[in-house]
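Here you get one chain, nothing else, as structure tokens; it is the form predicted on its own.
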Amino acid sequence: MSDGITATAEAQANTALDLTTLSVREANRALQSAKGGAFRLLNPGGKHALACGLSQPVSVSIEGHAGYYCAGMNQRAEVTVHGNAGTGLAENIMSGTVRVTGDASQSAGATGHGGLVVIAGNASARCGISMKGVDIVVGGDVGHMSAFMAQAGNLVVLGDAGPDLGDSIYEARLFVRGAVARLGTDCVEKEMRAEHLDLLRDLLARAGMQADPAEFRRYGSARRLYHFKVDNAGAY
């Protein structure tokens, strides 16, 4: 990519980056070099690794479906996918916001340390796997093994949750409005106290979703697997 493309991307608001003429690497380089501003990724065509590694407060609108690992390692940027997203959406997000107007495939928000991930539709298996502080709000359902080994943060599901929700969970908080097919090992239902209702109300507002916090149930760790005990060997 020429220096002129980079300079234009940095200087103009609502800069359009067309993926029929630019490679993913060229588009990402333009976004990563920007210090601010708003950008539109046109004709994404399900390409992988779009808008990855952004560390500045830029706004990115992806005008179509995204492939694997979209908005991975995000810091400070606001990324919106106007369509569906493939495996590993917002993997290892540190801060900022990643939104999807459609559905997300498996492992959305995996290992996320911070920031907010909003999925308007459904999320597939292992949503929030090993999450470490990220907030994830899903407007539809989540698949099996969601929040597996989730260490910190919040997963909010307005629909249903598949089998083995929160398996081997640590201190993350899970809020589900619909039915849970089956709780995972060491995950139990917990009391929904006033502070949890306030937290949930704030998360829903930030995500732009309408729901009554009182309709949700909270799930978390029973803390039986923190330390190995031979009596619990069959549960590991």
Given for the second form:
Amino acid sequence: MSDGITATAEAQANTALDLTTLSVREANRALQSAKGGAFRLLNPGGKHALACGLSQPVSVSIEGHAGYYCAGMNQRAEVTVHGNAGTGLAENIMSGTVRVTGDASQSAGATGHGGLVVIAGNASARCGISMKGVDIVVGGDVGHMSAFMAQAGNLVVLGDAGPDLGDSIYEARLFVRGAVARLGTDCVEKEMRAEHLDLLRDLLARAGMQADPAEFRRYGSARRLYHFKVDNAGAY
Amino acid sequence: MNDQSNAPRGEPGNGAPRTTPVKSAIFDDYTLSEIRRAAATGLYDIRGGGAKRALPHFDDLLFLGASVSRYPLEGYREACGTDVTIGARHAETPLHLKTPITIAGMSFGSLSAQAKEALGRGANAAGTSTTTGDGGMTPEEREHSNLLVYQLLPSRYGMNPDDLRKADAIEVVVGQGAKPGGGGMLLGQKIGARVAEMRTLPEGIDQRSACRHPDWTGPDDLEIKIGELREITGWRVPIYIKVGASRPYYDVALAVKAGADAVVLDGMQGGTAATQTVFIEHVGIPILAAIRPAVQALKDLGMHRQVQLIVSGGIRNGADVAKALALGADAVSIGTAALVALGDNDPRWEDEYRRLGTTAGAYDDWHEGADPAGITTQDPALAARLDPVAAGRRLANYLAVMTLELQTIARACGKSHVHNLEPEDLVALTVESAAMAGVPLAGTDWIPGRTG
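Return the structure block for the form predicted together with the partner chain; the form predicted on its own was the one displayed.
Every component of the complex follows; first up is the chain already shown.
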């Protein structure tokens, strides 16, 4: 499902940072202190915390696999991983865009407050856990407990969703094109209205994904657990 | 009642003595009232604060003082240092505190803005740090605290990299003493508009936050997570790991392995804004039982005094601080005691406590947001009762008294710095406390479980 990823950063990349000679700290310091411009991160080798804590509108192309927490807490920057990403991709992202051409491991986009995360392949368990406003678009499938306690934002899945999707969800919106193995506690299917089709069309366009919004179903909170009631105790 | 054969059992007639009514030791008045309350409501009891039951505590320990075999320092004259540096293991800018008494994590949301400001003012005057809580950092608390520790909690409510970079230290909260293994709780009454916005939640809902971090599980992941936090903050500030006291030896050892600069160890007496009473009273261990295993873990790894140990949970006075330090801690944290210094549970509000069905000293329905003292509330009218300048001054006074008490004991033991206090300065009054603290029962050389 990598057809949706479009080249953004690499076309204009002009500064190469080679992790065979630079430490992660040195590379991150260069990226974090830049006010703008484009960078290529060469030989990432699955190292952790690559391009994390960026706060300026820089463009970063990671040319290989990234480890844990790649582009963590991103603000304004455009980061693209040309490969797979480990646990916690773009965790707590605030703004900007993080793209992965391959698959992402657990907790992709966890607790993200804003911005856009695009995973061309599959995402593992807990994709979008506790998301707080981020938009996440996954070209393939998502694993179990995705959007657990999701508070705000949108999760779009072009493939299937694993068990317990949207467990204990708050106000986030979930759009899934394929099958949902099982909905989590207090997560229900909701009517897809025109406004949701428009929202979904925009999300797909921004992610660069080709899909018909009419093929998706929408899920969200039944809001039964917002206040504790003894008669709902069995649901916890 | 002349016909004895009709008298009920236990009520002999004709003036025979009656036995005193006996209430059950296990079905006491509180227990009976809790069963009736549960039966009526179908809800478990929720409250603030820490364990209220009697537990082995610092009161069960005594200092020996100096005499012929060792000599004391002059009180008021000879220097007795109280400063502590936290976080020099990896951080470029560790925290330098003038007193080893810090203010524990308490959120805006659980506390009013005035209470948070007062904590900052008091801590500043004493030269120590305050700590944020679940819900993020407010601009006001950053402004009012010279040294502010920013908590990274499982919920990540209000987690913002800009605030992270403004923090003087970061505390990765794994657990707390009142509820090791439990997440946060803030009920609808306190989720006002500003708190709801900070936490990205609908206004007025019951908020039950996660008990596990969303992006790491286990110590190996935590090590990588700490690496990320250091990368984001440029390896500048110390990173603490906070755990509730349960398995202190292994938790502290794994925190060190994960790269912590300091470990915060919170006993079951440590307060919480709100959680289930059954959790507070039945999960976790007292701080007295947790310090020695934690210190042993640090020593076994060659990290005692390299990775600072900050202990909390029931610290009330300078003697408690001195005993915690003598057992090997580098510093302590206070939460409940700091709130009391601000004005929590003050008898001046007794009439209002009565109307809430409680009494000064017992008020613990902090989650309901109706605090007469204006501290554990988001009600603007109640919160306005607390003057942050005057309350901050009271906290500063209290911290000064505790620090002087700590020095008094240290000098009496002949120590020129409070960190020179040691287990050898202590004896225990009970077999239980002797075993937990690893010091001899007074008048003996018996440490249960270690000797004899």
